[in-house]
Amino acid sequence: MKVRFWGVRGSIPVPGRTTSRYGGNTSCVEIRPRGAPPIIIDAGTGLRRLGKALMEEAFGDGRGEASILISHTHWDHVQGLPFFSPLYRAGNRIRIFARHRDTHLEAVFSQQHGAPYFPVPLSAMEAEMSFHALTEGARFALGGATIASTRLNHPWTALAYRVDVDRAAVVYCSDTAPFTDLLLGREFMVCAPSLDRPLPPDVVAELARMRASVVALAAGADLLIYDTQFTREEYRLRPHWGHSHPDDALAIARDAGVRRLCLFHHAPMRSDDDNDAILARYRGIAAAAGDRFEVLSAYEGLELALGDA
């Protein structure tokens, strides 16, 4: 399979001179199994350019098929969907998978297509769309690929995904906070809580269980894409935002025995030079620790061939 990054930012798109090398679009990763339809993870603004590229293939003739795995429905992970060109061509088939329990999944996506936010309602899309609600820990097949998932430590809950196909595995793990300081659930916190108070034993146990599930999901993966929006110092100021830092990513990659770790979901204020410095620092830390995995930093256009590519 081939893995290509179309959007690598968190929170908000940030086009400009200081972000031109890494890119300013929000989260979108394409997985292309050999000889099979694309599997897309997240529908941030990077999805628009991916859609344009797909229209040069069978999608332009209304013969395309794709599956989109949504980690969670925060704006920076879904705001590209109304601009996904294959949805506007009859004959294309798009399957959307996401975790949701309280509201019908289609209704969640319809909201950003409705007035006064967007001129074209979701019901007017000409492609055949289907929505599939997932529960935490769901496993299912997409053609020859096997998909597995687990819960992440993020407000309103996000899912991590593992895709096994072509004798290789890629794991997408964004957005998540570390599993040490607080348990994030179905709410947003306005103020940062104290990280110096001991946690109740049941919360400690739940966080340990969640971390173990993430490590198990990533075990032996050829590529682990991990949320590193914050530095460690920034995380201490905003732990309630539900994002992690490279130190935590290295620890997860080490415990899971992955082959490559890709830093992802870059902070909107992070310049290309800042990202270069972070990458250089953590490559050095990994080398000093004797880690055997390669450390990369995601940028738009990065393409990796895994397994039977």
The other form holds:
Amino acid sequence: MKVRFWGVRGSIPVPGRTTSRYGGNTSCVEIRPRGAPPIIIDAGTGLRRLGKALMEEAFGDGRGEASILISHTHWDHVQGLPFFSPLYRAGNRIRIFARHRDTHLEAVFSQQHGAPYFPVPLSAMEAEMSFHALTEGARFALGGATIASTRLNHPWTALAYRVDVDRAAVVYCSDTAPFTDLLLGREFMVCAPSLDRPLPPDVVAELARMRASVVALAAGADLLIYDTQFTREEYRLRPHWGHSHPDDALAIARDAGVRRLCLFHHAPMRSDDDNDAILARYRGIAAAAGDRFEVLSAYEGLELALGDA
Amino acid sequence: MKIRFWGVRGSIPAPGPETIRYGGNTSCVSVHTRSGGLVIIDMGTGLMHLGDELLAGPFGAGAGSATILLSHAHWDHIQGLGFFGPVFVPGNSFAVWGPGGSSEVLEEILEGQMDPNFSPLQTLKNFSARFDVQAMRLGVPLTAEGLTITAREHPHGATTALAFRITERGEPGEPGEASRTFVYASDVGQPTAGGPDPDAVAFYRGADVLLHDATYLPADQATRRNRGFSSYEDAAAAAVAAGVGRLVTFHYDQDYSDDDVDELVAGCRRALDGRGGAAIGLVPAREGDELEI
Ligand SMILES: [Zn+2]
Ligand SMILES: [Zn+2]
Ligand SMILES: [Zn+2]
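Could you present the same protein in the form predicted together with its partner chain, rather than the form predicted on its own shown above?
Below, the chain from earlier opens the complete complex, with every other chain and molecule after it.
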């Protein structure tokens, strides 16, 4: 399979000179199994460019097929959908998978996609769209690929995905806070909770269970893509935002025995030079710790060939 | 007044090396008045960067206030709100005026953006600053920040968008005591290829600066007329008909590279000259640029 990054940024797109090397588009990763339709993870603004590229292939003639796995529906993970050109061509088939909500998934996307926020309602899309609600831990087949998922530690929760195909595995873990200090759910926290107060035992147990599931999901993966929006210091100021940092990502990668770790969901204000420095620093830390995995930092246009490519 | 461009792009932010010169952030313009007032027009992604700058002043200490004018609630005009630092500082206050016809409807629309399915903020009530949302009444002048502001509803595809006419009175006795007028008219639909709407022209009449939707090159507009945007031809025609001092091109299509926008600006200059508007100054909106009236 081939893995290509179309959007690597978190929270909000950041155009500009200081972000042009890593890219300013929000989360979108394309997985292309050999000879099979693309499996796309997240529909941030990077999806717009991917859509244009796909229109050069079967999608341009209305013969395209794609599956989109949504980690969660925060704007930075869905904003590209209304700008995904294949949706505007009859004959294309787009399947959208996301964790179930209280409201039907299609209703959630319709709200995002319709008046007064966007001029073209979802119901006017020419392509055939279908919505598939997933439970946490869902496991299913997509063509020759096997998809597995588990819950992440993020406000209103998010799903991590593992895609196994062509004798390789890629795991996408974004967005998530570390599984150590707080359990994020439906409650809104105005300010950062204290990280020093002891947690109730049931929360500690739940976090430990979630972390073990993430490690199990990533076990032996060829590539682990991980939310590292924060540095460790930044995380301590905003743990309730539901994002992690490279120290935590390295620990997960180590426990899961992955082959490559890719830092992802870069903070909007992180300049290209900042990202370079973070990558150099954590390559050094991984080397000093004797880690056998390679550390990468995601940038727009990065393409990796895994397994039978 | 001093006008500054924080986001000049239409529809969706367009990051990338090919948009660096004009900028890829969506609509946001600030107007600083001579007496220290601040008006912010539209809350696209450019708003985040304006917010970062404001935090260095009174807004960082919870002592800031501003008036926000919202043209309409398409994403590219509201997306920056959740990332606007000053709303998270207690003590700041914002008066938001926008479309919707009633304050309840407008508030509901802005709440919808913060819906927990889409935003970790969950609700506007989680802002720490005062954030008063009110519907702009068409044709009724609003006095804010020492300015007189009137709104007009323009067609915009299947919906409408508000344009704003902002006038600052001159100081009596000083040279140039005459008032100064800035008109913001983004997302202006041109349903037919005819000339500019006479009512719109009357609204723009005599403005020192007219900022006008110039999303498209004419050839692209021809195939996308239903989307409710103007071409540079439409912008030039409106500027000449209204006899404005300067025209600002704005809201460039997300697919246009800097070179495409250069072409759009050159075309607009030719269109002004060709219509007898050689005396009208042309200012292409560029992220970070400032314009003084
Ligand atoms: Zn995110
Ligand atoms: Zn999120
Ligand atoms: Zn717009």
